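In the form predicted on its own, a lone chain appears below as structure tokens.
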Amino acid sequence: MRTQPLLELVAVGRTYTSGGAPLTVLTDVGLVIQAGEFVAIMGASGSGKSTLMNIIGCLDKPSNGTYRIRGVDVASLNGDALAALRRDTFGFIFQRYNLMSDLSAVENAEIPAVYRGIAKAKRAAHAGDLLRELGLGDRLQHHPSQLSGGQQQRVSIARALMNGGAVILADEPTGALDSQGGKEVMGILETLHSQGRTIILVTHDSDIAAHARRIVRIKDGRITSDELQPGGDGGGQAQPGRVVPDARPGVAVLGEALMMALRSLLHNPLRTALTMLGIIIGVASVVALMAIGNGAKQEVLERIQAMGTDLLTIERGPPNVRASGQVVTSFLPEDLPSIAGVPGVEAVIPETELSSLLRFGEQDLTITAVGTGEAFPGVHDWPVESGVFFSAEHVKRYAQVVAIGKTVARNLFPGGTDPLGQYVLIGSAPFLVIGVMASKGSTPRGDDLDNSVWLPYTTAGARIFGQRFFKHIVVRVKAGADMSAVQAGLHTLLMTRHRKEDFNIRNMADTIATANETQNTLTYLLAAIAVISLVVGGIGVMNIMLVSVTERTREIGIRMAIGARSFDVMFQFLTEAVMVCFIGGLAGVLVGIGGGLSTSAIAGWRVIFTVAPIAIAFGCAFLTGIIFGYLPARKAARLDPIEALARE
């Protein structure tokens, strides 16, 4: 009783419809092959024999008819199942060897085991054993360019046997070899047949076909004869080839993808560097600009906080009325005792500023004259460095005394002259310098706070400003008091006194929050501009990967023929794109940190590096690799293996 056929084709036809009129290559092909047979498919060039072998090897599908493998209709199988058949059932031996030039002999031989999920050590050992059995024990680490044609074909045979190779499909295996090399290859195929493997040989050479036990002749896409050779048989009890243990793709495929990605990048170092450049610039820009933005933000906040976070400022003019403070004169000295009596208020001072000319001897200096109260140093946490600040008695007596800032002291009294006890002119009025304030720095707008002088508000109003009313009043809240409650109390008091809302109260905490939001907006704007560089870099990655797919089309076809799934191919090219962006991202982080530190050292800008922007920039680079690498990877995965193998 005859066993179920290994391969069975029933009324199979193949017609190609792309590129113009339909072209029929195979017509009504019927063929049954039993396990263990040695079959030669013989015909002239263009007879359809290679197309028939491609259908048998699941590289192509019939346009009509039925093809079964061990009774399973191939038409019912999806792409992954067909890839598994090519990987585990068939072993391909090509006329042009189809070895990968950048891999050694043992690496070429072990590729099918990668897509079966065999660990690196096991597949390398198995590939080495196969190559030694084929007489290449001293050529394991040689690359194809270092091997003769016969040796390359032996590597191809080892690759076909890597996953067991129960069915060997040999397409003109001696076509590129000399006579001696051809004899050696045919001897190997006969040995494999004697071990129980099914051999299907495609050739146009009758001498090569004579090695088979059965010859199937094909002409113009039709089988014209199917004959057993003298002494041949139809096969039957095949001995299974040596099969490596079952495993599942996973880590092995990932490792192969990483290795191939690294090889590809190193193969074209200049192109790789230029591809990474956009990613490096993008990530470095994000890291550096965010650090500079954070530094500027922190500096602004510190300067605002240095003025006091527990302060309330009462401005002239009703809320939300622009420039109203220029016409309202409601803040008078009589308001100060009432404001000081509001629960929670620790101290209160008026403040009025005016740009004035300060003179000492032959030195003239434009400064900001501030009329204020004796509690100014305590309210603003601004101590006196030398001398004293004016007192309440000075305010009461309209004393012509002044405290000066560090910038004023440095510019008005050069050469180490002690300012204390000196008389200076503010406008035309003389004032005695009684104190020098500690340095405070600049305002968020860049104004030098130390280029100021402070005098009693009574004296300033009478001798400098010519007015009794104040520009604004600053209130310091007691520690632990509720800022909102104090603010509400002040509002109620002033509404009672003024009978209208001709003032507005600003909370320093609100000012800090507003400044924080503003600086965040500016920082994010800088980051957004930098991210544009990442997008441009991503487009560069996509373009280069598309070029890479075109250049490596044949490699893709080889990988598909020996068992790679579409996902495996897509994963490999996606891995390359991600690796470009990963390495570029790391380099960009380093360049960004270096650029930020250099900017700080050269320009004196404050930079603050935090983990979040660096992680976000690096994550964006990684995501860029996935997004912009997907299209080229998908294009590679969708290639037809037959067309890919035919590409030179």
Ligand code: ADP
Second form
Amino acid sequence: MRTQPLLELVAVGRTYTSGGAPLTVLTDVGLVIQAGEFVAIMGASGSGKSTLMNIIGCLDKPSNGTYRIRGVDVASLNGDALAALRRDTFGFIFQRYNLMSDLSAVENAEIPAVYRGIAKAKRAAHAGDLLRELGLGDRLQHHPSQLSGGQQQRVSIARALMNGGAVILADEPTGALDSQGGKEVMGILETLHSQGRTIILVTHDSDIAAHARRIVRIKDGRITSDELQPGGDGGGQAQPGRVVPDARPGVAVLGEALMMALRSLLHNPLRTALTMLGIIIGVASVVALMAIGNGAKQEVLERIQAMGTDLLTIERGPPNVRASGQVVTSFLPEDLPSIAGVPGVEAVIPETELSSLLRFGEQDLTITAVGTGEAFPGVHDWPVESGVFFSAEHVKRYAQVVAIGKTVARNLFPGGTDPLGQYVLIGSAPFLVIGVMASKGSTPRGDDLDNSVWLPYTTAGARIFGQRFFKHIVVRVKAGADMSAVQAGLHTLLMTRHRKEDFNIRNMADTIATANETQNTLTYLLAAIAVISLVVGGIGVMNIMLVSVTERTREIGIRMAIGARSFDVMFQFLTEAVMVCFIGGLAGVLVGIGGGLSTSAIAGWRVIFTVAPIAIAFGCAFLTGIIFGYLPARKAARLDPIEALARE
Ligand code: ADP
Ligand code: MG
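Now the other one: the form predicted in complex with adenosine-5'-diphosphate (ADP), given that the block above is the form predicted on its own.
What follows is the entire complex, opening with the chain shown before.
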């Protein structure tokens, strides 16, 4: 006496509403199936057998009526609970096997256990056992294309049994097989029945149906007869089948998801590589551009620092006014002694630069003539390499002497002639070369500092510039003196002397801050470009993943039929997208470092790699995977298993 049937359908109907007029496929189906029965559902093609089977297997839901499994109304179950039923209770066997072509026999059989959260070794062993029992011991590593139809169907039977398979649902399992293969499969089903499993078989073939103990006939969606076969007992001795290890379906088996993702990526390596390309370019450009930007910034800062950090520059023109048009004539030689008298000032020099023509013999050279004071080498820490710099006496006497820069010396006296003691013409005035300065390199803006000559400001004003006033004044502050106090002192002094603020005083800290800001802006700009390319790469990933979901709709349907939850499908596709971006990100970092290094080698730029941009770029790639993988993954997870299975 059984009080609660295994499966119970009460007045079940199914009406398809999608596309055109509603189509009622099942009407008022009432069916009770006890545990351990072997039932054949028979009917002509199109009579609704598969529809009924899908409802029984929880792939589909009745449009009306009630379906209870062990007394539980399936209408009260959510998607995950239904997936768990498909995974653990039901075992599907399809007419066309529905194996996954990329997977070996063992791997195909294993899938339901994957979704059950069984460890790899354990489930592989179990799958191997099942396949051996089904006579496929020598075909474990074969792929479906290497197996006959009957063998493939046996693999799919092993898969149905993987989690116990208390209820086997076989929809035309012999439909695609020759008579020999059909016999084998029916023999297996009989054995499974004798072991106590419940078998529900759908067929249009009465010979096949004859294997069952009970035959339910269906016509146009209605049950027309339901009878026990002669000798049939209606229900075998129900037994739960083998003991299945405890499931932990809540645990995301990350390792398995990664394996599946890797396999699917390797399945189409060219496409995978092209998909990754966007990410690789994005990440590589972030890494390389940031390193180049950092290098440039460091270079600029070092050059500024090389010019001396304890300098104050007094510029013409009011503060915070750029390129003031008015000519300010207020910096005069008379200012210098009083500036030198300000406490904390170590040395003061005027500086006036003018692009001039320098001539020696037949040679003309455009150089920068700098009118300055005798303290110039000390103020700028810029030593004389040979000869001497001009003295205070030279300045006082308006001496026509000049110290020349390294570049000037090289260009003017290429043959190794000693420049010292030679006379050069600047403008039309002859000057005696008395010193050659050490090399100082370029300014942050790239001007060659060594393409200059230095003259006493007195001589320069009288003979070359034609004016007494200076462009700017540079003050060197005593070591240990308070920079801002000196700056304030100079300000007070100049305000008293000039009676208006027609000057501005800049210190190196300001200059460095400004340069820093400029360089940072540049770096951010580069970063923005790089991020944009990363986003473009992400869109590429999304595009390909969407295509992939469409292509693999059937695979998704199969996975859902054998127990994957929506979450599992979602997780699989997300893992795939993230893996593309992860590997792409990794490759991008390598390409970026390589690109940065070769840029530095070829162009001679300095590149500085720091951890932050690399980590950020990599993190962005990872995030890109999640963000742009989400949409395709959700699309996959939302597929209706029936429709997905029906897809070619
Ligand atoms: P059987 O398995 O007995 O050959 P099915 O249950 O597959 O029959 O189909 C029964 C009827 O339902 C057929 O007329 C078929 O065209 C229709 N049908 C099946 N699936 C769908 C669907 N997804 N949408 C609309 N009609 C469907
Ligand atoms: Mg069918």
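Residue numbers count along the first chain shown, from 1. Rigid core here is just the name for the largest C-alpha set that superposes within 1.5 Å across the two forms. Because the structure is predicted, anything quoted here is derived from the model rather than measured.
Point to revise | Core-aligned C-alpha movement of residue 338 between the two forms reaching 2 Å | key: Result for residue 338: yes, a 2 Å-plus shift.
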